[in-house]
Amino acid sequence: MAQRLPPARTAPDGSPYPDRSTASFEREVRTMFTFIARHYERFNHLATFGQDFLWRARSLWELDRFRRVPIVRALDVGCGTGEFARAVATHYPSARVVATDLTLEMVRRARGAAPGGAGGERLQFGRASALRLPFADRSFDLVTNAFVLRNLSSLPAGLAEMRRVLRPGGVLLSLEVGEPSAAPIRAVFHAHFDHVVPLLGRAFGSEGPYRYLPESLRGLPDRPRLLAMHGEAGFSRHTARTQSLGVVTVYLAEAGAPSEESR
């Protein structure tokens, strides 16, 4: 007889809000997003100010400080909307990038944005979970997600995964909210984050999502550990770069050499 999985918490608008301890967390996550996915990019532009666009934008310029391969194929895992994808297919123009998403709504968003054209069709969206990429392994050179790893459950078999899907001398790259390490900044994060945003949240009918994400931060290794477990799933050169005062971190690992072999 198959185990029944307890129902979904919510928050006291009846909006989901994933619980990690139960065996259901990852159907939560993807209800959770099913239900903010009309709302999620312009809530995201209000909630950072818009600095999320320069966050994509620096992650890439990072990116090409750090690689030692040519971009040709890209996977970007948790694409949601599909902002970082197109902005992948923009940056590297003669690449082809493939977007999943776990929620099928993000999906039918992201291919209803992306552009017509040659440059959407370099552009492909699925669905997927980040523990299951449905792709062989050393398929791409570049694997990207943004905001996406603390909502894994398990850090460990996500990288893994992402790892296996990547080519000697490729590059994950995940653009995740960090902890700032000056206690101001701190301050004033924690106060914007853990309060402000769920308040946003409220106003768009979602406050369950937008308290989660405190949540969600606090369940995230600090940056040493987590560019310990980037060693751990097989990256041999790993660093960490913030940007907006340690508000954000861009985690760059390349999984393994460069070789003549691997192209």
Contents of the next structure:
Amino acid sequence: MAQRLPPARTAPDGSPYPDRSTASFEREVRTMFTFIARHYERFNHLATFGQDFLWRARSLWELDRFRRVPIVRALDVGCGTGEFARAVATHYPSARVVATDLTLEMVRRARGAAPGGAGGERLQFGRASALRLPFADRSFDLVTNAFVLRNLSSLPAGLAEMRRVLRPGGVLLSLEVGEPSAAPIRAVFHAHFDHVVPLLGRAFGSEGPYRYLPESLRGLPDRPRLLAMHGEAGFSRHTARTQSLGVVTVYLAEAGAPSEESR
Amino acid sequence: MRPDLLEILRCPVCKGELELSVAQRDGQEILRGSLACARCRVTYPIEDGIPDMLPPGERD
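Can I get the form predicted together with the partner chain as well, since the one above is the form predicted on its own?
Below, the chain from earlier opens the complete complex, with every other chain and molecule after it.
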């Protein structure tokens, strides 16, 4: 049955401004990411002062200290333009990496940016929802997602679905922006996301998406709660490591103990 | 996408196995075609090398 949905919220400049409280939230998020796909990478590098490269690299070093299985097959959920999927493929030179995103425009860009030669043949792309991953149970040794959790319409459902496609001993790696615990840094953090980022967004003709960004950060559970949610989703060992004074957190969670053959 | 993805690719609705039909390919890469669920019969298109694995009602 067709669902009657209210018109999607927009910012004063007409750009999409997703509203979590509506039934059409997932669709609005997709419209927003389609809208910002063109300048997405450039904007992120600018808004994070180029730190996002380091965050991705460091999270993979943390993963190597945490994991107990070799990474043969990996999945990047919410791949955007494919930056994390490419980093995973480079970091694990024999791994086969699949990257999915809810937004077709992002998947097209990710596929277009994949190297045609060395490494490119290990990368594959598809459009999929993080809440209904089109993969068999226990398909991957690693599932990654960067700056995706806060955009999910249901965090418990997303964590459970990523857990489902992991093999025993496989690891979920989530990279997320979070609130720093030290008060002075927290003040700078909020000033940046509440004022600088929306201003920068307006310069890119995207006021709505970058008003949504600080809102989405506030909507995310705090670090201890998010870590506890990993346990509730069926992950056994889990840990959170912060970077850049607590602005970014890497969540690492193991899907049960490694079986004898997966070690 | 390439055919080896079928080892792990499943219907997002019922998790059934998928049958591949190829309309256009470039070496190993399948550029255009479709994937049909052997169990619930839902079909997923492949366009420009990208399988669209969203359930039909959610594709736009």
